[in-house]
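Single chain ahead, by itself, as structure tokens, in the form predicted alone.
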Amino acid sequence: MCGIAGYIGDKSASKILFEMLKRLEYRGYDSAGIACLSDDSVVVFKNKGTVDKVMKESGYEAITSKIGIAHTRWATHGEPSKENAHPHCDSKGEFIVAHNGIIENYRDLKAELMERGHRFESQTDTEVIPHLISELYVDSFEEAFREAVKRLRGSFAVVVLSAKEPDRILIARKDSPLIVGLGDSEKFIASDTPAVLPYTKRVLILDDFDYGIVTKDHVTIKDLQTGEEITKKVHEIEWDIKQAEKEGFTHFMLKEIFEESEAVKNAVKALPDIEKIAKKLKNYKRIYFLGCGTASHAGFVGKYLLERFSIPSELVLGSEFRYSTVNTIDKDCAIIAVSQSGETADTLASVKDARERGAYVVSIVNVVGSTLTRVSDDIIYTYSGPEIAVASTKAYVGQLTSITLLSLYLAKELQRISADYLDEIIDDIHSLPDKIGQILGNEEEVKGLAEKLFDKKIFFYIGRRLNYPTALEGALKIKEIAYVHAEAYPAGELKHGPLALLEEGVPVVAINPNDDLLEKMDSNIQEAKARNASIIVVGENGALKTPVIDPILSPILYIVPLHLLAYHIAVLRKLDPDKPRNLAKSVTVE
């Protein structure tokens, strides 16, 4: 997985490419590189390390070029190293490639090419692409590129330069995102919209099996199989450039936590779509929430909400769904797929399989125009704005808000709740932004708690019903950014094994809303306290204090102090919460 950038125009390509990479670094940050065409020669600079590090080493100011491609890497094939960093070239240095995805048949292609005399320098799957283009080249860059891409199996977003035709960049995609930003006499190629926001808000979005020829004045998109030209819609990005910048915050993650109030407000904007979709959902016998990582926790809350209203539902992980649950899917099933990026490979593959079996698919997604939105029957946008930190915060709050609204309106359609009750909860949802603001206003208290906990080596998170997923999400955040071992359990499960791990000083974070299970949660807390654990209660009277809210909405509110706690523990451990090791924002590979 990675961030891909490309530029062609009249400005300094090297400068713009590094600027674009900085805005894509959340997609991968173990190595980086650029390749530019300069005076009919190819200049490639790449190395292990951050974009800033590679940029400083490259001497980019001295590269006189108006066309180039660039890449920031998250390793899949081959360890992070200079040799494995992109871009990659063929043996003659005539074709230069940056690639996101996985070429599943690269071993076969590599063996075939080596028999024909090609020599490889890296451990990557990507390096077969420039060699394959070189092998197929006769007198047309486009034809060699197209034939090479047709031979690739797996997922890919590919951008290619050629010294033979230095006035164009060729691009193609399958199962990995790729866009083209449209400027006046200049074009920008990227994996995601934040990279192009400083330069243009007008973009073309490639679909699977599209390929394109990009010059400074024109973009031509064609069908990979037929070679026929395709007319693409120009999308206008609604995000503001300031939303993709830190605006005075130390880290993107902290900024995005402080945007969680707005995330609730923005998600409510989709209410007209949610009402229409609820009317369709009521006709399906089985409902499945589908997601990966944080998105799966949001879906888990949805499962509990629907069960609260006596509506059967299931949560299935995207990485498991297509290998098991899909065998039970038919036209009576509805899938609610949750994804911030709309590009998560496991979720996308599962959705495609479900649709082939006749299921109705609704996607809850943040990124407008993403692949998931184009393979779904209906879409609920969360409108959370760009989320740059790898660990999701405001997007999760947006997902929870959307799922809660959808669950409520479906319950009303099925006559499981009254219109009056729905109105009451909607009023409470409108109160959430102010209540989130109250929690954020107590940041110093949360920071003080973090100072007492940051050196602990293990955490337990417990919750019941709707807030078992909150426990899962709280534990995931501290694992992701603070590298602390954390376990999450339904509170009633402590006595079935985990109590054996509790000893003096082990933090147990108990999510304890004021609902009908309050006394049972108190009993579980006492069990942990009897083992001399350090108890941190999230609730109206807890160490992580929350305002009064209807328990139905507690997952949206109670995750906020847990986000803050994880953030401050990471910072106190001198870690960068925006770029956790070994992780990437948009997981576009299986």
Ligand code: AGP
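These numbers were taken from a predicted model, which means no experiment stands behind them. Just so we're on the same page, rigid core means the largest C-alpha set that superposes within 1.5 Å between forms. Numbering follows the first chain given and starts at 1. Compared with the form predicted in complex with this ligand:
After superposing the rigid core, the C-alpha of F459 moves by less than 2 Å between the two forms. In the core-superposed comparison between the two forms, the C-alpha atom of F209 has shifted by at least 2 angstroms. Annotation: Cα of S534 displaced by less than 2 Å between the two forms, core superposition.
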Contents of the next structure:
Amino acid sequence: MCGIAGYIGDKSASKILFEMLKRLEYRGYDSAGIACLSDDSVVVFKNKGTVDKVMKESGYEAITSKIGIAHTRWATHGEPSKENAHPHCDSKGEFIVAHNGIIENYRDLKAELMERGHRFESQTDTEVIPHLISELYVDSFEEAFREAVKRLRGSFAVVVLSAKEPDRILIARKDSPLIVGLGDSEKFIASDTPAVLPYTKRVLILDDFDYGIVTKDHVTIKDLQTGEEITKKVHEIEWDIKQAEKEGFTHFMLKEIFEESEAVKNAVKALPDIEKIAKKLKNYKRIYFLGCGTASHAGFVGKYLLERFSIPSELVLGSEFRYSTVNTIDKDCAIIAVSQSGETADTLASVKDARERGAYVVSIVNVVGSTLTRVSDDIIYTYSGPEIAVASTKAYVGQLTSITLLSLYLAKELQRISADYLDEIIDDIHSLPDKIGQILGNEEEVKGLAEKLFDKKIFFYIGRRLNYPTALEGALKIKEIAYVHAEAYPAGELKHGPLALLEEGVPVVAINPNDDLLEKMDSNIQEAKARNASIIVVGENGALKTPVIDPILSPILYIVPLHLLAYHIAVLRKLDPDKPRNLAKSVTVE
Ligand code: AGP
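Having seen the form predicted alone, I'd like the form predicted in complex with this ligand now, please.
Starting with the chain above, the whole complex follows.
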């Protein structure tokens, strides 16, 4: 996620902003920038690259100013570049903005402002904010700011400077976090606590639709709709910096599992692109899902989903594609490449070969501007935010959401499902964040189960159809972070050999949605039980209990308890889930 910093007081704003940005680096970013007001002039510097590099380039030490804002950008709209880095200014350079979030109606606002003569320099959604403030400004910075923010749709934490009123920073929040650290005759604005902790433990936390006026001596918070002042409680931060970076979670992996509800919401934001791409996909005779590791499991779910709608497709592993499948690729093929990082060498090489043979390539990616986005015909971003832990969790949930939506819209384009059915399922998808929240609320039960299982030497994961990939992903997680051997099988395969491995107490995780194969799964579970295996059912009545959901959405919901189980087993085995041995976050070698 982007990181926002703001300072107003009696010290060197540029030096403090540099320190604050350094403590926001862990959030993941690709660019950085700073803006300071000194006397009646504005200094703005930004670029792609690290905080150290950009701040050195800016000559920040020579900037004499007591008020400023700064930003680390995690690209969502517009690739990482100097032009797309924040802060952004209006055409006259009178309003300077840094923002975290996604302005969903930026296209309409940008068109309206361009008709009124505004000229834009970036591809970002954020740049509409300073232009909108400038368009609405008459004689009050606060009024123009408030009216502009009221027109924004989507998510935002926003900080704004203006030389017109150089004694204040204006702030506002909806969905993206924003806090104000309270110092004596100085204030520290930030996306979250690590950036303010060295200066103060007293913070105000903005709520959705709050906006504020921050001077060095006062913070006034108001309701965006009514304009009325709101009294906010002052919070005392108890965390140290390391804890704060993980927002109180012990590991980034656990924090990212708890962001899986948001991952569904964020993936849905790409729906306009998904609908357009589904219309293109219907023209292709053969469809291949392509990916590695966890991303391949997401693609595998996609294969099963399309089959559910009588649309044939294949899953091909990135490491295999070029040595076999590629021989079948031609201009009648569509490749759906899946990758969190967009930098996996095997996936990239496969995509390049496929395109050389005339295939259409759409990539489902998390990292904006990554290499894969540059070698694809179209892109579906998952907007999951930076995934710091090596093991992929929230990005997988984002990928599954994107793939499920793409499969549904393709099925509709090919008249395999009705518009009514599509509407029903879309409603169900909107219910997923709450249902994931229910599962996360049962973390203690999952932890209790992990305490019974953490010393086991082997695990089996079984599932059928589109939950066979769920079994694969559950097994991969426990292998990669707990170093426990785990086998994943289509449940019907157990009796063809693997059953010989089952004996007293061997854990068998059975992914068991309430669908037309429930009885088949129950038979497989009985087969395992008859060998005295320890059965752990993931389902509406399982030990890993899941809320009721349409079975075609079960891969998205059912992976959540398996992520938690693997995480807690790793911790009980005294391992660091964030940095598993032998693994890299992005495998950029073949
Ligand atoms: C994720 O838990 C794994 N560490 C790994 O399998 C990963 O999914 C794979 O390397 C593909 O990465 P990508 O999604 O960035 O292409």
